[in-house]
Every structure is written in C-alpha cells, then in structure tokens.
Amino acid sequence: MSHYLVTGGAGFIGSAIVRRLLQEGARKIVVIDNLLTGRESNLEEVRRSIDFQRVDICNYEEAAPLIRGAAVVFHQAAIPSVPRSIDDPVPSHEVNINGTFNVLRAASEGGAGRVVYAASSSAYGDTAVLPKVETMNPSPKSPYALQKLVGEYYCNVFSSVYGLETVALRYFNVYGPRQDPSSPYSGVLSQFMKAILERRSPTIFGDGEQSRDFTYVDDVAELNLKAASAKNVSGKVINGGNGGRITLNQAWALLQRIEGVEIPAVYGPPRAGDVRDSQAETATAVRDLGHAPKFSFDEGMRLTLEWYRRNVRG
C-alpha cells in the first residue's frame, strides 16, 4: 500500500504536516526522525496513528527501505539554523547535503512517487529588489543556505535525469505552535514569545530594523500538502512565503500591545549570514499551487502567543 512518509516529521514543521496529513484522511504515515532537533512530544496526540521510526536519513541502509514506494515523500528533516551552520559547519553539511541526496536517491531507486523538498529562502542571500523572485540568481550568504540551495539543484538534477517528482518550497521565516525557544539558534519569534511570557527583554541582533517575511506553519503545512499534488511542477522551486515584510521590531511592538506591557528589546552586534531584508514573491505559489494563507501575522502571533502560554511557560 502507498504510504506518506516525512522525514523531520517529529519537528515543528514536519509534525504540522504530519497532522494537516491527517486531516486529509490519509492512512498510512511514516515519520523518520532522529530527535536531534524533533521532539516526540511534537507528536504526542497523533502517536497512535502514525508509524514512528527513530532513523537518521545519513543511514541509506536504515532509511531508504522506510522510502521505497512512499506516494509523497516530505522531506523537512535538516539542522535548520544560520548561525549553528556558520559556528559548527560539519553537521549540518553532513544532514543537509548528504542527507538530502540519501533521501533522493532513496525515493528515486525505491520508486517513490514525489519529493516535497523543504528549500530555504536564505539562498537569495540580500537582495536590493525585493519581493524575492525564483529567477533571480542565488546568492547564499551562509552554510546553511548554500547546503539547502545544494539541496534544490540536487532535486532539479534527480527530476531531470531520473525521473524523479521533486519540487522544492524556499521557506520565509516560519513560525507557530512547537518552535522550540530553549535554543540559542531558535528562530526569532519563538524567542520572542518565551520572553513576553517571562516578562524579560529580548536580544535583537542588529537595529531591529531587519524584515522577514513570516509565515504560519498551518499554511506552509498546507502548501506542501498542495505541492505533492499539483501538476507539471516538477522539478521546480517556489516560494513559501505570505508576501508580506514586518520588522522585528514591529514583532515585539505586536506582542507588547497584546500583552499589555512595555518591556524595551536590548539589542546586540548583527550576526554573521543574517539577511536584511526577505520577502516573497508569491505569484508562482499562486499559479502553480493555488496558493491561499489563510493566517494574518497578527492572528498568526495570536495563536501561538496562546499554545506558549499554555505548553511552555512554567
């Protein structure tokens, strides 16, 4: 029988589209997870009806029979993280770029039917033109955005000469319920939500001024859902972006007002491979994936805001 399968599935995207999945009815669903950055309990009210296997994609041996013949192969399993590719290269280069071609090469011999590849908008590197469109020459201004752009060619190159369904989604700044805060290289906003909750300052890296285009993880869930089915799209890479641009100082303002506090932000040196300014381009989302958010960035913060202050605080 023909099987989903998500690598990085215990992760906070991975799990988002292991449970949107199963929304949809699907019966079958094969998670692939080291726990190096995934978490079990991302997966905790959906156990019972997935198929967990606690693999490493660098194991070909262990993984590609977990892939052969999978309909739709998610592929979100990464170090995902600026910073930690600039001050640790080699894991990341290691689950990144080999990982990505074990899992290619997986679904190519073992007949599966697609990848949804998880791309990453830090390949544009900065840009004077913004929105950031797909033909626009890469310029990747760290480890990891040069390991996942390694990845989207990989793809290209696997759909051209193989034969293998690929398409690959740049993400923009990601965010929601299951970011994981404890780290120093945890994304921005889960930051941000951790410290409202403790009523301390954040660190900003640079003036605050810096803008991301942030997008809900309901809504990159279901556009990966809308790439495995869409037509005549392999082999491409489109934009997993809302389109839109906030400052991470509007980002604290916006928790301050809902909160209904003031607690000023202390700020730091800007740090190594961080992008000024992204933002998508998402008419080819639109045309090729009738892609649709449903999540404004106000209701997006809301709402994780809300599964913070019931799952993390204390």
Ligand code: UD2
Second form
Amino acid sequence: MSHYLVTGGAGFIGSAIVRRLLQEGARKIVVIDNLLTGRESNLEEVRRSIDFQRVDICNYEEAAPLIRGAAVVFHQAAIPSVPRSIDDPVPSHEVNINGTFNVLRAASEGGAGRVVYAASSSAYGDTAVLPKVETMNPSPKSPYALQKLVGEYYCNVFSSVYGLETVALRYFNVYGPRQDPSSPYSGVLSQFMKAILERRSPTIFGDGEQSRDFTYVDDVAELNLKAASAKNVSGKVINGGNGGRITLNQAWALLQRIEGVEIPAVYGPPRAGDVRDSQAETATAVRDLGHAPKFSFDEGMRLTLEWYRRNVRG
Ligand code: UD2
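Moving from the form predicted on its own, what structure would you give for the form predicted together with the ligand?
What follows is the whole complex; the chain from before opens it.
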C-alpha cells in the first residue's frame, strides 16, 4: 500500500497536515522529522496511528528509502525565520536548499506520486502593488526568502525535466495551535499570545504598521490536501493565504480586547530583511485547487489563544 509522507511532520504545520490526513481516513502516514524545531508532543494523540521516523532530510541515505513510492510527499521540513537565516545562514541554507533537493531527488528516483512543497510568501519581497499575485517577479530580501524560492524553482525543474508532479504553496504567515512561542525566532503571533497570557508587553520591531496576511493553520492543512489531489497543477506556484491584511498594532489590539487588558507594546528598531506589507491574491487557489480559507482572523486568533491558555505555561 502506498503511503503519505510528511517531512517536518512533527512541526506546527506538518502535524496539522498529519491530523487532516487522518481525518480523511489515510491509512499509512510516515513522518520524517529531525526534531530540531519539531516536537513529538505535537503528534501526541495521533502517535500510534502513524509511523514516526527521526530522520534528517539532509541525510539522503536515510530519508530516500522512506520517501520511495509515496503517493504524496508533503514537504514541510525547513529551518524557518527570516532573522534566523540572517544570524546563522549556513544551517538554513543546508536544510532549505540541499534538504529540499534531497526530497525531490528521492521522490523522483523513487517514483513518488507528487510533492507538495511548503514555499513562502517571503519570495515576493516588497512589491509595489498589493495583493501579491503569483505572476509577479520574485524579489527575496533575506537568505530564508531566497532559499524558499530556490526550492520552488527546483520543484518546477523536477516537474518539467524529470516529470515529477510538484506543487509549491506559498504560505502567508501561518499561525495557530502548536506554533512554538519559545524562541526569539518564533512567529510573531505566537509571541504575542504568550505575552498577553503572561500580562507583559510584546516587542514590536518598527512602528507596528507593517502588515501580514495571517493564515490559520487548519486552512493551510486543507490547502495541502487539495493540492495533493488537484489535476493539471504540476510545476505551479500557488499562494496559500487568507487574502486579508492585518497590522501588528491591530493584532496586539485585538488580543488586548479579547483579554480585557491594556498593555502597551514596546517598540524596537525595524528588523533587517523584513517585508513591509504582505497580502495574498487567493484567486489561483480558488481556481486551480478549489480552495477558499474558512477561518477569519478573529476566529483563528480566539481558537489559538484558547489553545495557548490550555497548553503553554506562562
Ligand atoms: C516570513 C514569511 C512567512 C513565513 C515565515 C517563516 C513574509 C511576509 N512572510 O514571515 O510567510 O515563510 O517567514 O518564518 O516574508 N515581529 C515583531 N516582534 C516579534 C517578532 C516579529 O514585531 O517578537 C515582526 C517582524 O519584524 C515582522 C512581523 O512581526 O515585521 C512578522 O514576523 P515573523 O517572524 O512572524 O514572520 P515573517 O513576516 O518574517
């Protein structure tokens, strides 16, 4: 029986894909994760329904046999974070470029059915126009953005040259339950959630008027499943966003309103490599994948905050 393979399946997004696959009745799911940023606890209640392998995608010899023959490979393993890639570019280069190459090579040589790749909206950089459309020229501003873009190009080349089915989904600032708030490189909303529950000020880099198209993790998991089965999409790049645009000041204001507290943010210097504004054009996902996000920002934030309240110690 052919299987689903999720690289980075113990991570925040990968584990959401694993859960969604199980809901759909998937029988055989193999998870590859080196547990650098992923955690086995993210898979706690589904652990016995999957085959978890602590393997690094940079180790081709170990990863390739697991990828061989997969019906679909959901390639989520990565070292994320723009500032992390600036502070320490070598590991993210290794994993995001060479690791992705390994996954594509193993999928191609091993006859896998399709690779769905976690690309990033950071590839756009600062565009003159919003929302950002897939036909715009990429303009990466950080090592991370460039690495993720190289992965997209590799997907496209593996599709056209080797006939491997690939789809690249450009995620737009994914947030939700299980996003790890503990590192300075963690996604901003996870850090905001922790700060509000601890009743302390978050740090906002810049004036807080930069905006993001925050996308709820369950919508991204659903998008992945649609991309796994859609027809005539091989080699394509498709935005995985919500279609809206929220400033950091608005996001922090919403959390204060929900909690009924007033805690001013602390403002610091803007971050190197940051994109100013980000918003997805979602028409391609609707047209090619039949996907439209379900979670409004307000709903996603409330669900996420409840999860952090129950699961993250202040
Ligand atoms: C980028 C990508 C996103 C995803 C992510 C993975 C863009 C627009 N988005 O997210 O799609 O690939 O990388 O890491 O490129 N900030 C604060 N305080 C904090 C932390 C962050 O103000 O404590 C600011 C930060 O300066 C930025 C915004 O919040 O302006 C979002 O930062 P982030 O690290 O959550 O995500 P971002 O946009 O780099």
